[in-house]
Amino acid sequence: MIIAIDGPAGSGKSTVAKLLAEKLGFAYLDTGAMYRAVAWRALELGLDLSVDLDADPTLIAIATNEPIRFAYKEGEALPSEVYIADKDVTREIRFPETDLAVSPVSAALGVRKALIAQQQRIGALQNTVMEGRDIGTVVFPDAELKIFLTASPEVRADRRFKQNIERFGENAPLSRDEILADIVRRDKYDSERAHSPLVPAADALTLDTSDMSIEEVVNWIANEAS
């Protein structure tokens, strides 16, 4: 059974997929982590991401060559490491400039492409939760459940400030004003995409969670799998 959620930026979707899994006993992967070591590298390589990128044979070459795989801790069924060609970008992916890196590089067509291969071949192995923005509409059309979360802006800028807070302390990167920003363009930019853009697959179930706390989400969608 592949359960597909999808949504835009600091909707919930990472940490209820995997709660979810851990509650279903299903794999976990997170797509999002695979495009975000992606456009850390395009980073590294010191890439120009305010161009075209379609057709970027640089980038095209770190999606297709460069192989993304998952580390997890002996017990655990959730991935704990991320690396792409063997370098661990575990902290790197979530750091201030991939975040604002990461939707130019996943709307490029050939970094998908790449990226959506693998991610089929590795949800057509087992039972498997699957977390993005384009998961129930073009990665598994065909997934048994697909939702679609959602929450306001300022309620999504508040969690991922939260977030901040506790990964880097007091010396959280950007304010929540700065977070809200960043929320609202990346919202216009993903559903405006000319691939795969952010929209709710046709026969996704839609849920806000702004008033819901992540157990009331997981447990939601846990029935809807039963």
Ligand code: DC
The other form holds:
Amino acid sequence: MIIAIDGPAGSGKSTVAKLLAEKLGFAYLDTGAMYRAVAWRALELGLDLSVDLDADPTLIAIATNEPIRFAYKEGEALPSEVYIADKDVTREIRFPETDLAVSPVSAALGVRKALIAQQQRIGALQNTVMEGRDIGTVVFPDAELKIFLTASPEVRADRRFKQNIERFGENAPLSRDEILADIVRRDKYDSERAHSPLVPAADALTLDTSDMSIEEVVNWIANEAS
Ligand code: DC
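Swap state to the form predicted in complex with 2'-deoxycytidine-5'-monophosphate from the form predicted alone:
After this comes the whole thing, all chains and molecules, with the earlier chain placed first.
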């Protein structure tokens, strides 16, 4: 069984998808981390990201030949470390440089084709909670349960800010207002791009989580899954 959790940045997708996977004993796949890993690698190789990247051979080679690997930290139930080209990029993929690079990289058709193929292979192996932007529309259009999470941009910025403090401590790289501006920018970019734009699948259940606790959201979805 595939449970597709789609929605914009900061809608609570990651937290909810992980807790849901633990609760149901499903595998968990963060497809955003895959796009981020390719974007990080593109930056490392010094690619020019301001040009049309749809058929860029270097990007396609990265997405096709450098499979992204998820690893478990000791004692953790779900994988949380991300590797590409044998390098641990768990922290780097959350840096602001990667935030900026991931929009053009994830809009590139060649990248999407390669990563979607990887995601379909991974999801075919076992029951999986898969989170992203296009899981219910493109990656697994036949998923048994499709959830589209939303929340107001302000609530999403607050959540991302808190998450950054937890991740990076008091030296968190961005202020709450910078995060809000980035969220608004990315929403627009992700929903207007030509390939796999961010839209709910026709048969997705849309849930506005602005005024819900994480536990309420997880229980709501678990209930739909049973
Ligand atoms: O969920 P996230 O913020 O980590 O995702 C990073 C970027 O990757 C986001 O700007 C959109 C893109 N993405 C995508 O295009 N398709 C997905 N299935 C997942 C993420």
